[in-house]
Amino acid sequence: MAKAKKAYVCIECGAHSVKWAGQCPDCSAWNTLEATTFSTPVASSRPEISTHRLDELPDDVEQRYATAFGEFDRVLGGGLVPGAVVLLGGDPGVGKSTLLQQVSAGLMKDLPVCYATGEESLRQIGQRSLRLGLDAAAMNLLADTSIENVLEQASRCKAKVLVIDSIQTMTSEHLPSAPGSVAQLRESVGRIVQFAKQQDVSVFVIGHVTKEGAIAGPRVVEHMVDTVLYFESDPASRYTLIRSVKNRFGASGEMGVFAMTQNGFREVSNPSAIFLSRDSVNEPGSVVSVAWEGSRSLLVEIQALVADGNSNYPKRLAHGVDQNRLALLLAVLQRHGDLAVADEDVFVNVVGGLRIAETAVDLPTLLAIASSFRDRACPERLVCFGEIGLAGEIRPVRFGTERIAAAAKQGFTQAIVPVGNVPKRAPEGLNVIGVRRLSEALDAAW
């Protein structure tokens, strides 16, 4: 038998150490070495692998197997691509295991599923699957914590999708440490990547969170995977995102929506839709804007709540924006939009839950300040957006063309946007309305 070794890795960029110390001398994180042991591997006899020409590949190198939802396989980029491995994190209860075995149910129409679990018990699979209504009685089930025998066990059965529930649960014979380790992490995603790019088999694999939202583990085991899913759920909306961080096969930042029902996960087809509020938009401190999502538009409501405030120290709170960018864009309009409020206390608030990390909301968001600090709405089907300069500039933004047709589609009559964004022709029943400065988007806006 090997000789075990102990060594430290740390958990945040998975580098080895000899030694203990207080930070990574890779990463420079602080107190993240932990102490593992591993063990020389004994030598086997391992196939040789030999070299394709680019021309010799088979004719269905493009192929994709679509899965039960349409939302899931736009966040994928198009559908399942066979051999890849597709790691999906999130909270506790928020519904990882359930979409898994509906999409594993939708597939295995026309491929063998593999299933294994290594948190669950058989039967427990069963009742959610009855529960559910899935008809998926051919479904070939797994309950192990063993690596080697999940794989083996999806040889066998020639399955060409694998759900592993979940990768912390998951250990190796040839290493001694606790299952959820560093050293038991590489390990087992090492050798989930290679029997799914050897097998071309397409692996999904469910990941803990850590309690600030990040998959717990090293992140080496996001750059050794394909796809990385994240579920984004706020506990009072009843709908659930899921967004790509990572994808070698589509666009990252791919969003799809989901609502949650007695009957599991069912998609939502028009996102917009969930997202505005018909009733609020011709309230005081309401905008519409037009968000870009991965490689789809998503009209979203923003508004805003502008009070007096009661201290010497005004709140600047945003939910669904970024709150150091609010602090930055109030400057610009008390500048440049001769709105005195730096004592006020301001709040945003996007509708829906909804997380937007791009500037294009930066007019729609100072519109509805303004819009709340004077108490006058916003004319009716208005919808905007753009990015602002500290200068008070208006700046364009990507996709401009794609944002104004979608608004078109959902019936808006009228559209503020940057002069660089303004179509050579607009749709119909649409007024497009270019503006170059802030002044001149708070003149066009009343």
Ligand code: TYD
Contents of the next structure:
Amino acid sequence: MAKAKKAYVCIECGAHSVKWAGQCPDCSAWNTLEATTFSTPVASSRPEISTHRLDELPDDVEQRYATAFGEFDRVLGGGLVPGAVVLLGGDPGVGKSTLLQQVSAGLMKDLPVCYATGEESLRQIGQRSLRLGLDAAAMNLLADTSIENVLEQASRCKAKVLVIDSIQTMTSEHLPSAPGSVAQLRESVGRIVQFAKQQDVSVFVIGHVTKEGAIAGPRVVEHMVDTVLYFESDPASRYTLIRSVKNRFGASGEMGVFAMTQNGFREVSNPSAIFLSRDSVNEPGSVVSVAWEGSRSLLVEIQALVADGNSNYPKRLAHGVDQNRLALLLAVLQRHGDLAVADEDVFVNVVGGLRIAETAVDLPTLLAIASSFRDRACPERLVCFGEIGLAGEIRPVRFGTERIAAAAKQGFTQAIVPVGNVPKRAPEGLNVIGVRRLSEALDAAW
Ligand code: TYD
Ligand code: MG
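Same protein, different state: after the form predicted alone, show the form predicted together with thymidine-5'-diphosphate.
Complete assembly follows, chain above in first position.
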């Protein structure tokens, strides 16, 4: 029989401590220690597990299941791996249950699926299924919050795919702590991982996120699973993005694009087309760039507006690019681009509600600002990318050749890129101009 032990656990990093403290001794976060009880399992006889030779493993180690959406397979790293545990996080109402119900219905054509919900009633699941027009009559549904029972039922119906909606509602009967507490989360995820690996069942686990946007509960939950996906949805955008932040079976940082419709999600397989608003390119302040997301390029439009500032503290607002990076870039523009923007209000926006974290959009951001400041549009059919250094130099970025090829494919005729990214042979129809310094880039654009 297990013995219950009292302790405190940090909800940020999962560190244990015997005494309460205002600050976590491990990760130094404030007010994150939470009282909890642990059961320390008494040593019992362990089943004997022997070693295996790598070349004697079954032939199907490469096997993956295709889901209903190519875009979802992409974020999973090329399909769902048998026995993988996938954590899917997102704000309430972003469509987690909807997507997984659609994905389950797609997988069900070949595999037995069990959908366990601790949040909704079976009637609600049925209603959503009707609304989505899913052909999922044979789906095994379960409304329960006991993780032991959910796993037992999944095992009983021989499910190969299990969906748990949501991990915060699940509790283990072996722990006295409240649902959603750190101890319960760790225990439940631990049981799920063990179940998935032993029985070769792929499990999707839905997780709620906190105000800060992380999956509620300690980071250790993210460490325990194979893949962590996040929904990103800007209320202003028509599109929902799913990004992989961790993936043991593929590249992380992969992104899938979806649109929510009357009948659930529809995938967007050529996202470049939607993030470019054709009409506004060629207005002053608008520049097209090629961003790199996961394993593919994405054409994006960056817009800037420079307005006369009326206060001593000019406004700097960035939407879709990093605000601090914008301040840094403006200082470089003032010093090395000879543009007096220090007292102006500057607003920057990436069209479509996209967030871009890479430095390749430095140069297009400054070109957009310069274009708005001078009230002169950039030449038609121009793309540009490149990182900007503090000395005003333009640095090459990764996947330069691929970005240039993507621009040519979308019909662009001119590209301003770092010298280090100029390909030996430019694609047909595209004039590639290599630049070393910001001043050269500004000259090349006009
Ligand atoms: P839901 O999957 O319940 O979100 P979550 O599980 O992440 O909390 O979806 C919630 C939203 O999706 C809800 O506001 C309504 C909308 N929706 C549609 O627009 N179309 C649809 O076909 C469905 C089923 C939902
Ligand atoms: Mg839900």
